[in-house]
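Listed next as structure tokens is one chain, alone, in the form predicted on its own.
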Amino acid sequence: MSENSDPHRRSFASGDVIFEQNAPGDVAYIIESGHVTVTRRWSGRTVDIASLGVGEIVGESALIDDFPRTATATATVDTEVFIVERDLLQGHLGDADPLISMLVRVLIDRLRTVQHRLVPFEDDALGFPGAERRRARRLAEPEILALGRFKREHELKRGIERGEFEVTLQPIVCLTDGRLTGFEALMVWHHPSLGRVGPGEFIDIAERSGLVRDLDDLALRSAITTLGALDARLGDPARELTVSVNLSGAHAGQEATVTRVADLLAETGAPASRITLEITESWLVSDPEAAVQTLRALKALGLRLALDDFGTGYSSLAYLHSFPLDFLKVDRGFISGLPGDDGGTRITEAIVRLAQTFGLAAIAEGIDDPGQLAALESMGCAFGQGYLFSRPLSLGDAIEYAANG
């Protein structure tokens, strides 16, 4: 067996024992890659009991008691699996709401209940039948996926700690004559075995964690470093530059979160009407009240204030003049049928009108073909960004890509 630099990590060679039957039962195991075989001795015999493959967990007894093994786990080829510890489990539940730590300590136990109905020691030699096996792989998918959201949540923070994220930059340009306005911060996480991960894949996690505000102050420092290093190599030229940056729902009618931006903007001198700070529809009706104090708040900054993919939730018209809004952009959604989509053709067209009903700009996502800017344009719709101008952009390509334009 050997160990990589993650003591929450293990590596194990093709016949390696993970795990021996009477071994004490300190910790369980999420397969990350590989395949694992699980045996029982019985009766003088060996017997194959399960066949794990990835996503999968070995040893779950391990997370809520030291009940000894009650049966051997193989690798059966290399095979690499994350370590889920007693205490590591136990310290998280002891952060987490009462209800919610509650819930998942049912279903922990659930699921030591389902392996030792797959492992039971009044059972024959061949094992469980095949429906029953089944039956309790079912009963364990809740408790299987709750433990990979943990196993997620914990590379998460580890990934913040090791810098693995970066901020990319799209630009955002003025449609009537293409002129670059300003860029868009995306968030990217470098995963060490994954790759390129995109916002989609790990913003849930975040919020449900509360690691979602390190990393939404990590994306404002990383805009008010854009707008530095955009002056210092453009002079002037630049000063009519933006950048917007994703404020989570989280944040929602929290004060702490007027501090802290207040507070960035103050050490950092950064000019608050070139931020633009983007957030949903689920932000606002979460809690419209509190939500207009916080959008207020930050106006008061100087900020600016966009509504990100509108259309696709649940906003309504009655609370809409009443959000301190500048911009609304419109889903690429509604944008990836056009010009000949009638359906999204309408639905873009009714939005462009709306914001210039309340005198906000309009910014469409996702252009990525001529006949969609023509379309775009002649539906006056302010601004736009997509593969058409730009992918997103490093902080030095996005610099050279203000320069030359």
Ligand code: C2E
Given for the second form:
Amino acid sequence: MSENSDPHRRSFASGDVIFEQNAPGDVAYIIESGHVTVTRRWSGRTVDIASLGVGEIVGESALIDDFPRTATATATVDTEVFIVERDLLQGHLGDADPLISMLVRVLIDRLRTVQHRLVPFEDDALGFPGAERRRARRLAEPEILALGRFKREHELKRGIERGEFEVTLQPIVCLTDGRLTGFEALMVWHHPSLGRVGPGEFIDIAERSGLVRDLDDLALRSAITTLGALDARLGDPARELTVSVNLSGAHAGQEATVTRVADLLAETGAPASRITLEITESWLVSDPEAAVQTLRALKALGLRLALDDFGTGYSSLAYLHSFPLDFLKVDRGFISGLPGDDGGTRITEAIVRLAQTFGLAAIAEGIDDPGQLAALESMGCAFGQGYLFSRPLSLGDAIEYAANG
Ligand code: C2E
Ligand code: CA
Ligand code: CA
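Mind sharing the form predicted in complex with the ligand? What's above is the form predicted on its own.
Time for the whole complex; same chain goes first.
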């Protein structure tokens, strides 16, 4: 172990013991880099009880009471931790916003309950009757899930601060002549220990925690940067190209969203007509009237709007009429079975016709083989994207893709 110049941080080398079972404990540790295993000795045996990585907390019962440590924590690689002292935490809680303070106290209280239930659970796991063990686990599960979510949100927030998110760009082409029309911005997370993580793994948590606003802002900023880079590289021909950005339903009915987008457009002088916002039917769930107002205001800024994942949500023809839309996106789920799947074929045909009826253009997503492409062409679907054309690309590769036609 080595002391750090920062009193709140400490470094451990691989194999160093961070704390030992039965030792007194008054601090917890948040792992900032590296990896820690937690083991428990019982009846002459040593059992692994946790394997913890970046963003996870170890020794957290010290935040509740002065218990002796119930387990031993060992760094398995070079590890850096942030030290959370109980007194310091209490001090911060005293100063914090009353809502935050109350929430943390409730969570700590839950942690205390979990701790009381888990200690017998661990002993059971080492040989006590199964029924007891299952009961303890069932009681503790909701709290464990709540803590897990709390931890992942923390990781996500820190990832955003540290610039671990990158916007990748998937080409969208005109299906009749194969010409590139633009790109869809898709977020990826370069996670420090998990590597590349797709949005399916984090958009949900980001939406529940409100962090999706930061991600969507980042995507919009990157879209604007992309347009600038395309113009710089290609000159006039680039002026036909657009970038689409996904806008979470968490923004529906929020006037602040309109202001943020308007400010960003004004600040960058970005060409609004070359930016498409992709929204889903989830925008309608809580307050359809407010959502329509937000969309009209976004549309008034000159942006274009696409309805994503069409047909998978709360389909209603009424809002196709009241939403100021430009594009309908046909969900990958309907495309994947083409041309053999009868249901998929009929639904896709119907969506393409519906788009035409409402004066919108259809964009098919997830086209990954030539048979699907041929089927879509014969239906008169205007645009498409998918692995057949290209996977999502880094900014540099997207610019080269556009330059090479
Ligand atoms: P989406 O908007 O429906 O995006 C299309 C998804 O299909 C992308 O997955 C894309 O990589 C994938 N895809 C495209 N072509 C093919 C293909 O030929 N075969 C297959 N198997 N897949 C294909 P991805 O990147 O995992 O994104 C998942 C979802 O996450 C997106 O679905 C979108 O709803 C959401 N998302 C991504 N970026 C953002 C963001 O910046 N903000 C918000 N709010 N949501 C985002
Ligand atoms: Ca999309
Ligand atoms: Ca979609």
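Positions refer to the first chain, counted from 1. Just so you know, these numbers come straight off a predicted model, no measurement behind them. By rigid core we mean the largest C-alpha set that fits within 1.5 Å across both forms.
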After fitting the core, Gly34 CA displacement of 2 Å or more between the two forms: yes
Compare the position of the CA of Asp48 between the two forms after a rigid core fit and state whether the shift reaches 2 Å.
yes
Note to self: Rigid core aligned, does the Cα position of Asp397 differ by 2 Å or more between the two forms?
What the structure shows: no
